[in-house]
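Here we start with a single chain on its own, the form predicted alone, put down as structure tokens.
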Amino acid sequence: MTKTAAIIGGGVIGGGWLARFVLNGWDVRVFDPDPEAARKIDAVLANARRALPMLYDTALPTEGSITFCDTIGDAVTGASWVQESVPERLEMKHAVYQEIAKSVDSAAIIGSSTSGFKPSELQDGMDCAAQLVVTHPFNPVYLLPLIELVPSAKNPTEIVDRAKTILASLGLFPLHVRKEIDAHIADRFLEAVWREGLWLINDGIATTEEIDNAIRYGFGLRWAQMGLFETYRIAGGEAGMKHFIAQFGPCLKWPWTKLMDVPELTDELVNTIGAQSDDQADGKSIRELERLRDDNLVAMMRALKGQDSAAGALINTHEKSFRPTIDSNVSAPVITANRIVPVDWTDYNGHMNESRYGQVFSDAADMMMSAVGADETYIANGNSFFTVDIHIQFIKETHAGDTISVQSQLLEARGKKLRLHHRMLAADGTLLATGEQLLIHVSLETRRACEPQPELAANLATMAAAHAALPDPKQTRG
């Protein structure tokens, strides 16, 4: 079934929302009166197309379509989700909602990207107030998963639950803010840090770069994977959080910070911050800084993915929703991988490191194992396959952002032995590498070779018979 979203306001945030929907298979209609809207959205979408697929070990769903509309009504008609991302002016938002209400479907959810307004303020005077909730994202929306989902008393539970389901299906993390408050949750933290940073610069204590270094080399790394309170729980040692509060709580009464005040943003202070920020950028353009930011986020989130922790656990869960299944009774080589090469797989030569070819073929073998029944359940019951030999031939360079696929063929399934051949291909079918892999069936209890379970042996025989009629892959290089 075709899913359609409407994007009202196509700036950096609206464009990020568009990318999230489109790259997850939704058709999107856009309304933005800015004559440069299409160009700006294309720039955001180009970044998203490069970065988001790198988070996953499986290809994302087929992209949806993008249509630019002349009116709000044209954009929202028939849409099941409407995302408003216009400037933070309440009167402008109310005017937009009046237009949305004229054409929006009664079952549609209307989300607002507002970073500060409460939903009750947005809903005031609105004909379809029960459909509107705050869905506050974080830039870049196509990579950062947090969405602050803030309803009011006017929103029925059904709307909130459905919003959570849709947001989760896009790989997002809907944080249900149960009580309305200005600026929700996250921006209140950001404002506090921003205020203190302004004071440190105003008082000549630190520069913009020194403040950023304090964050990125220290607590920022901890917060990215554990947050605030879990970090402090560890700091409390074996006695936990209560001990931490007892030890450090009295410090809160000391006049360390100026969080309840803000320095006057004089021309001198603004010019100082601007000049320091320019020096810190070291000549890099905004597009170059965006690319650096995205590459770093991808690498960090993939590391968390490997640990199945924090944002990485969310990516793993989302990936399961679109990971393809494989039919074991096939008469053609099996497509065991279809993905984008992530940035953290490349080395100092600017291409994919040789160890990652081994990972690609190892992942392909996992898919073959799953296809014949040696899946997570089989392994949990105490049996698996171990690789004992692999020969890889490197034929063409592969780079970050390239689309690759793997065709796998079963060469031998005899007793404890399983021999596979893999062909890694570029998007245009060019052969990039081959790998021949020998695996042995083992008992995870004894860590010794053993015969496969009868059902698995039968499945292997079925695939072996189907693949026996295929051409010898070692004889075909193109």
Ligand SMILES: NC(=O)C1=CN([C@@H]2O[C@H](COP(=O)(O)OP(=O)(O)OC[C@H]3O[C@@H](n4cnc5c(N)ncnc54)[C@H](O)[C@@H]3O)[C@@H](O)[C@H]2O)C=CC1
Given for the second form:
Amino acid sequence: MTKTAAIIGGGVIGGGWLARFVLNGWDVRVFDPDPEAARKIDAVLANARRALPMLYDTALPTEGSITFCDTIGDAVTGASWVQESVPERLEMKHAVYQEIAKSVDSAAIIGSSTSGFKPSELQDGMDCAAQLVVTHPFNPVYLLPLIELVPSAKNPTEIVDRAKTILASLGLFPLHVRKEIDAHIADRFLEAVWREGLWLINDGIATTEEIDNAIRYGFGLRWAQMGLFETYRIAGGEAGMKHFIAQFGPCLKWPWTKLMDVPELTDELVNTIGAQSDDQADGKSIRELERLRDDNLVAMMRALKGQDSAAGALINTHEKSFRPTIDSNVSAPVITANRIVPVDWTDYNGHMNESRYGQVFSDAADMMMSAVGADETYIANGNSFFTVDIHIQFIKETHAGDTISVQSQLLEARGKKLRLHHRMLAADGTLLATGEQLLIHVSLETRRACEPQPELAANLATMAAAHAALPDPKQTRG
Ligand SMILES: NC(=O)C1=CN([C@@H]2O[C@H](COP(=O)(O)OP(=O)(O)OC[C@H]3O[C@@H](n4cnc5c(N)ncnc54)[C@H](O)[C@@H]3O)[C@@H](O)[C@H]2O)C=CC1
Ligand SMILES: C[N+](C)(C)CC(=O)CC(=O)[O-]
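Output block for the form predicted together with this ligand, input the form predicted alone:
Every chain and every other molecule in the complex is listed next, the one we just looked at coming first.
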């Protein structure tokens, strides 16, 4: 059944939420009084449509619909999730909640994107306070998975648990902030780091670019995969965290940081920061910077996906929830891939690198193996297939963001030998490449060829019989 979300406020953050819901198959109803809202949302959605699907090795669910509404009441009616992302002003948020409360379903969850308000401040005077929690996202919401989920004492556990389940189903990482506090967890860090950055500029120590270099060439990379404490545990050497604290704890009392002092944001300081930031951007527009940011985030998150670590492990788990299953009894070629070409698969020629064709066909073979029962369990029990030969024909170029699919056909399954033929197609059916693979069934213990287990042999025979009736794929082009 299609689920419906209401997006109240469709700016930078509301637009990102909208994209996250729509690209995960939810219908969305939006209210934003800005006459430019639809145009701005389209721009965010275009970025999201390009970037989010690249994180996954299979197609996302079919997109949901988007409806622009004239009132808050119209937008929230029938929605099971309402996401408020109006400007960070308490009186404005309260006025919006009054309107939401008039029409919202009593079972709906209302999430606020607030960066700093505590849920109890937001719930103050609200009729359906028990339904509202803070769900604080990070920009770009369509790519970054963290959501700080902050309930107050007014929220029943059921709401918090259901919010966690829904957020996880969108590929998000709900971090339950158990005690409400101004600015939750992450923005307290960001603000401390930002404050220090402002001081370093104010005091003429560093420019915006030098500060960004200090982050992106060093600790920013560490933080992205391990965070603060685990990184410092390692920095303590074999003696670990306690040794690290013994060594560096005393520095905390030295005047390394300015702590709560804030430099006065005089015109002079703001102009200095603005000018340095303009220099640093080197003529790139915000849209160009967004694209660079998104491509880099996709590439980094895909690297973590390969390691099944941190944000990458989350993507792998989410992907399992919508990965299609394969029916091995089909008398048509099996669809073994349906995906987007990610940005990290392209090379200096501006197209998908040849090595990735091999990867696509290798993944397709994995899907065929799993379709006939040579799945994770079969492999864990000590048997598998090794590829001993592959012939690839590169027929047409393909580029980052293109949709590709693969049709696989079983050409021969005889004893230890398995021969597959794959056709890689563009979204319009154009043939992009073909791959023919010879695989040999092996024992993972002896690392030598051996006969498949009887059940697998029977499944292979069934598929081979069905596929024998298909036209010879080597004769079919385009
Ligand atoms: N920009 C950021 O980096 C982040 C912002 N947030 C939070 O998200 C919320 C929204 O911030 P942004 O998207 O950055 O602001 P924004 O200014 O980009 O968007 C706010 C949108 O709300 C609309 N709006 C104004 N009054 C409205 C009303 N009565 N009903 C419906 N829509 C209304 C505006 O037309 C605008 O499109 C704030 O609470 C902010 O603290 C959270 C995480 C990051
Ligand atoms: C600057 N900010 C407080 C609005 C930042 C956030 O709330 C989170 C983010 O995306 O950095």
